[in-house]
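In structure tokens, the next block holds one chain alone, the form predicted alone.
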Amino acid sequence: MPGGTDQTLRPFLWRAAKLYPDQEIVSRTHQGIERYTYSEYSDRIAQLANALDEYGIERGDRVGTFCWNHHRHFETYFSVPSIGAQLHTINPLLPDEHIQYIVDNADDQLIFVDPSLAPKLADAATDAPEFDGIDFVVMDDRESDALDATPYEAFIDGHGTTYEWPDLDETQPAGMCYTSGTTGNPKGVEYTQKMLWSHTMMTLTPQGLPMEDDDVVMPVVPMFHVNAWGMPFTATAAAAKHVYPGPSPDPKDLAHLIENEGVTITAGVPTVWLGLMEYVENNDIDLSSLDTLVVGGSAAPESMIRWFDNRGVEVLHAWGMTEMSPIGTVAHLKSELEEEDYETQLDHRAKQGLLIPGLEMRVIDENDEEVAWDGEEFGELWVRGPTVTTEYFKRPDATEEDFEDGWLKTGDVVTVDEEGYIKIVDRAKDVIKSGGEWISSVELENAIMAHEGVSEAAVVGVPHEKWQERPVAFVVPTTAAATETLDEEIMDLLRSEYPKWWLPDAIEYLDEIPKTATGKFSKKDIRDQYSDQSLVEATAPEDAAPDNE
């Protein structure tokens, strides 16, 4: 294909800069909020592009950041991979030796850090060869006290702003992020130019995370997680303004950026957003401007959609992989449902939804056959489209495990509707076998969370010497709620809406659920913590079985 007609990252950028020069990137960081425009931005990129040329990053190498959610970082995210490198966001919240093993599976050739981060990045490099021959940039004009690292305004200092960006080829790698890695080491997932470029057309659609030049989109889900769900690209490509809230944001650093800001569409896991709803509860803040809030990593409690409705925020749940790029599905209402009652639509609207366009799924069950659109046969979703890549980085043996012709074989264990929601029941590795059957640890959890005195829950599978395995709740209850009375409440709850066979053989409290490097619940954790078969009684009643019900 001739230069300049590929699908690529640049053009999203030039038109921004060159239709709207004026319109803001906002900043949080540890010195205060700093603003500036697309135009100053496109001139730092510029002169980002240029230091990098001057370093010797080339063609193909990889450049790394270990940061959190500001203007720097989103620096790199147009300027690394339009000179023709590949941008490697790393996870800081994982163990140093899984970040030793993903900086040298990437074969990273300079790694910019955060200042608050970089003791972390220091003690993960301290005697470890995979960092032998890697140079670092602090993202700050001071030098670091923790690590020997060039600041990131003497890096780009006296570089031109301008540059003669290359034409690219759209098979091109522009990114790199990792899984994880919950089960092994983490596995590496390009994104070709071509990829991203196709995940921000195919978001922006109104059926994805749709924006406008009017919209202030504030992404709190983690920039080294999956480039934020996509939303500097998208934003940027809607020419929206945009804010980031720096380092470490707790509830209140958020709520104020909302109000002072005038963010319209944010975006992040349930627990933020919980944290922020007791922040509102206790504080005077205007939310007014916020319309559309999307939840992803784990699905969003009925409470806390009916909580942002009654003051006017759309919440949108979404749901993807790193393998995706990573969005495959929002919870839109079709048009015929925008007539039904509140209720039907809440029921849809607490599903994953509907795929975005240019996606196809299949639901796959144990015998290899494609599952009824019922809402009730179980299945493994298998999707492929253009943002789905096909292949892990430098690892067969995954691939061979985890793609079928095209198809990725995401792990989810799924039902859809008759109208085509998708409603994750559970981790294929997460769902529990009692009796034969399966019980979705997510449907528990989600129940359970919607009693207004539980502020996190996460049901595993303990082993069971009669049925195989019985669930067993894992409860963090709000700090108003008594445990002696709360086991039977929640119990209550679970009863009116499942079969007796589904219900928890014990429920234990406890301060805080494990968290994944995501911000996942982490079920792995629990499970090596609690697998102590004592949990459940030797003898299970005998209505722990389907066919006792």
Given for the second form:
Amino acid sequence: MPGGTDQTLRPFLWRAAKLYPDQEIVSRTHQGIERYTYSEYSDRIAQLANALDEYGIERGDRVGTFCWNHHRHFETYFSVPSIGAQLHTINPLLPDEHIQYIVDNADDQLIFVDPSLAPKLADAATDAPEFDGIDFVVMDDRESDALDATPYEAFIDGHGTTYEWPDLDETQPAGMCYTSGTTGNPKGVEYTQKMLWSHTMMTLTPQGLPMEDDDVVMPVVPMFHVNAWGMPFTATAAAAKHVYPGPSPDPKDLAHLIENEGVTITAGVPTVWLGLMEYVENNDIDLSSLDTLVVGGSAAPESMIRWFDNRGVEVLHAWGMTEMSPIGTVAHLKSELEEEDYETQLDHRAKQGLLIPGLEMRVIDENDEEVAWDGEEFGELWVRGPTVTTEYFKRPDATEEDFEDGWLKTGDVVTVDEEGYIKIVDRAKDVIKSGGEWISSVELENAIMAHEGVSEAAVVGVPHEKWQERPVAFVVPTTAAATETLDEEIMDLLRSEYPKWWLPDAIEYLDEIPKTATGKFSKKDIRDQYSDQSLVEATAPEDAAPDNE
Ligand code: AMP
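Cool, the form predicted alone is there; where's the form predicted together with adenosine monophosphate?
Whole complex next, starting from this chain.
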């Protein structure tokens, strides 16, 4: 095959820089707001490529980043893959042992690190043989006090602003990200040039996260987490203006970037938007530039969608996974639903949504059969397509468990309604199997958290001799809660919505629900620390099975 015909990332940038040389890239850094154009960006990525060559990075080598969202991190996004090397974004929020494991497993040669994260990386690297032979570049124009590292500006300084970009094969690995498993070591996912190219094109469609050249795109989702959902690539393909919110942005920083830079589309996890909502409620902030707010990573609460609707901002609820590059579904409203009333539309928009073009799915129940698309039956979601990996890096054990004939078994348990909208009801490992049927822990948690006396709730399955598992609720009451009557009130609430066999056998009170490094409830820790068979043995009702309903 002649060179240059494969599906690779570089032409997206080539086009953007040629056709839109003056389009802006804006970045909040330690030094304040920095801005330059696509044309200057393109020069700098050539300088970085030359610097990487001189350092000795070769095709197939892995280059790590340990950074927040800013223009220098974005420079690695195009430069590293386009010389044929592989960009490995490392999550700085992971515990040191995971960072050591990841760096060793990926065999990183060089790591780019933010000044504010250098102390954390230095801690992880101290006395850790996994870091032997790895050099550091600090994303700054000066040295770091915490780490022996070359300043980035010195690293690229003096290098040429042109580069002989090689014609790459689309199967060349271009990116890499580890997924933090709830058990065991993190699992590496490699993104080939073709996967990233496909993800860019699939998300650019009207069914994805569509962007145009007059958009101002602000990825709040970290660039260390699956390429900030691919947005830096998609925004470049669209030749949109980029806005990067920098190190640990708080709601005030985000609100002012939206206002001052005219952000039209932004994306992040629900907790980020809850913070922004509170800030906007209490301050005079103009959100009028904002057209679209993408919410993913965990479920978008309906109240959030309503809040933004009232301010003229369309919430797009999206679902994805590290293994999928990552976007899988987006809850766009089908045109046939446009005539429906607001509440019916909201029912659909609050689900995880419709598969983006290019993917296929199956939903498989316990008996290995596909479930009906009726919004009721649930099973595990399987997906496949050009953006979905078919293996974990150097982990045949995990690969065997999670993949079958090119399908990724997502571990998410879902329903699909008649229109094809998926709704996540649980993680496969968290769904509670009682008397041969499944109980959604997430549904029970949401129902319990709707009680005003509850600030957090997690429901886990506790082993039970007769029923296999029974649900137990772990609840953090609010300070104002009347705890004497809380048990009964919660049970009344659940009784009104759910069959008897779904009701928890016990409600236990905690000061705090244990969380994972990404802020999700750690069901594993709850099970390990608190769930004890005696919680259910004493109380399990005789009719704790669907047959007795
Ligand atoms: P990660 O690979 O770390 O991005 O985590 C992927 C997992 O996050 C998925 O398998 C889901 O369990 C969860 N997730 C992602 N997006 C959503 C969403 N919109 N609603 C509920 N869960 C989500």
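Under this definition, the rigid core comprises the largest set of C-alpha atoms superposing within 1.5 Å between the forms. Residue numbers count along the first chain shown, from 1. Predicted model only: the values in this text are computed from it and were never measured.
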query	finding
Did R470 shift 2 Å or more between these two forms, C-alpha, core superposed	yes
Rigid core superposition, Y498 Cα moves 2 angstroms or more between these two forms	yes
